[in-house]
Amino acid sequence: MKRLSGWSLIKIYTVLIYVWMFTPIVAVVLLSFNSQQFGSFPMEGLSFRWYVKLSQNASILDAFKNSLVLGSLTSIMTTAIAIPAAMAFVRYDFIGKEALNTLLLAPIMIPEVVLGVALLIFIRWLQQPKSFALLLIGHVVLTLPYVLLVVQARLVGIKRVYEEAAQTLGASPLQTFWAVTFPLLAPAIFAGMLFSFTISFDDVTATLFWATAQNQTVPVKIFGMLRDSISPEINALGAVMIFLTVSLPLAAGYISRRFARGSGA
Amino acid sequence: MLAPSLSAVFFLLVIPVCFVVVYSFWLRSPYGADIPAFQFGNYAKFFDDFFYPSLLIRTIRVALETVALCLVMGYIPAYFFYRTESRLKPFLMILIMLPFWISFIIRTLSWINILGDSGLINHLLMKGGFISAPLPMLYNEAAVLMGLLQYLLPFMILNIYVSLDGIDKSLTEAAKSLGCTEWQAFKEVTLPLSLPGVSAGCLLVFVLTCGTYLPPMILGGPGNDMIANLIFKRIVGTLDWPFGAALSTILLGLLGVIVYTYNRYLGINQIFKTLQ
């Protein structure tokens, strides 16, 4: 009986933590449908007026476009450079492997604010203006460690015998990679790309240093709008962001599980 | 094969960060480019006025508070995930990771809807007749902590959970068959074995808190700025680049010492393990 009550307390505590964590997020979504003039309680009626208003705001649409392009390019570039590195770390032995691996994961442990400052000062020293390219290279550095971790983890799980079999049958290392490793690695590559897309799409701490009025992402735009006060429009924009960046990975997880079941793997 | 990633990290991270250190010795010029120099003026400026070191001290204090609260709030849910046999477990695990997918700025500003003058809490209290005027709950350290905790708690929970998950459950059974109570088994077996995850979580939360400026900026008042806020204001606001670089160097140095010490005694790989 005593054990049972202890366990119930643990359960209740966990539920309370969930409530605490999600109430603010739910509030953003709820208030975005509030028909009232101000972005606050009480809720007076459901309406889509703030979403309509959003869709008519050219600068927000512009920021959305920037974010989408930036996120897509970031995910492609990051994954393209992370795959060969992951292959090298998992499949080959060389001097200084541990140290180099730690170096590539270092961006995780460097405060983002310092990352933002560093790249900005560097660009300034090179006498380059802030530009879209700065955002792109910044986001590649920002997301590289995460993609590397995801791809490496999966690669460790792919048995080497498949690759060895292909090579015994006369495939070159490159052929082996494309015909054997790549298809097996595809789910991790996909996950890595999604991961870097959402990180890029959501990032604000470092991005605020790199963005310009012409190259705003959605979070930077939200930051600018916040200066006045929290409007229902911000809640609506937040709700759109939440929907987008949450549903993407969930859908991807669902699809990849369907695939896994379909192929019997 | 390593060339693309290594050169990316080398040219876009290592060199720029080293350059920040170099830049911190330069002289500020009010007109045009700053002047390359080797002088300690920017650091002298930091230590001359107690205002600046006090920001650093506040940053460390707030980071320690965040770590402590994350531990208190995070250990039990992590333990719940470890012990539960509920079919809902995968769903609940995904739910705890959901905040990772929501933009930091949205999570931060969402607290305004809860704590603000016309936020949820004040609205409920006034409707219930408990208070007649809204309680001021925003723009203080508690509000900043709310934002920080919501950002960092999932990191703590996952770190602890990964560590707990690696513990062989038969160890607790063995302890109990030898006469331990549930609580004793937890205290003597499970808790010590989960410490690597606990310490990894603490380090991660500490480092991430020190490097953020958003919660103090959005949820804090004038007296809640942390060191990262000062960096942001100097670089983006007043364009005092050399001083901003010196501040960044100080922050980097502080965290470097902490991470180095941690790695020396405890090993840093636990953190990377969890992030997978």
The other form holds:
Amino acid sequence: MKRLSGWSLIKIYTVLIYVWMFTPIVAVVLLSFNSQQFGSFPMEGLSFRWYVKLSQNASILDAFKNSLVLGSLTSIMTTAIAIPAAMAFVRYDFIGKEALNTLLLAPIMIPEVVLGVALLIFIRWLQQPKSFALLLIGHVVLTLPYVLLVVQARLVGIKRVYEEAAQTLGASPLQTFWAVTFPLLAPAIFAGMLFSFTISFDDVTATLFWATAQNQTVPVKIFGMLRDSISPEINALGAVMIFLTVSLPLAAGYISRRFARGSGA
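I have the form predicted together with the partner chain already, so could you send the form predicted alone?
Left out here are the partners and the other molecules; the chain alone remains.
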């Protein structure tokens, strides 16, 4: 019998890990189409029954609305901060540059539980109640490092000769940014916005500390439904969340690569 090489064992082990990781996800998607009240394999029939019930659930629709509004505002605010910050870090030198850059990127290295508790303690110290504004600030802090890294990586690849040529022809720094730099940065900006939206939309760990009863997001709603009872609607809701959180980053990566190749910068 031929002995397996070390690389073959690593490949088999890797495949088994992926199977272990993705089997529950596949099971959730399949059970979302189950016609019966209780999930079991093999399924007795296929139905969109739970998706219909999901679309008629007012509390879940409210959670979806909160998540969409929160994710959209988070992506806009995060991008508005990340663009000038990336320009400053890549194009200019100033005192405290490395320290400030590290500070803005720090949330990516800190566990979300720690961030959630820290911000909650901070607002309690300020004697401020939990609100949608607090939730938005928390999500901006949480997603800013990802957008900043994407924009910085793209900005490093943009040659300064384009900007210098525009300024040589009489363009001001602001005109140079809008006419030259921004179009070249657009793929990274759009990709960063999609990543920011996805992270905000999908976050549950930190949001549990910041959300109020009136501002519950979809992941928090799912967590509450799982804690109270097991409903087939959870499978349908989980399938929708899986589709959104997988498709958006893939779309962001595809658009970023496609426009990056097209720009030739």
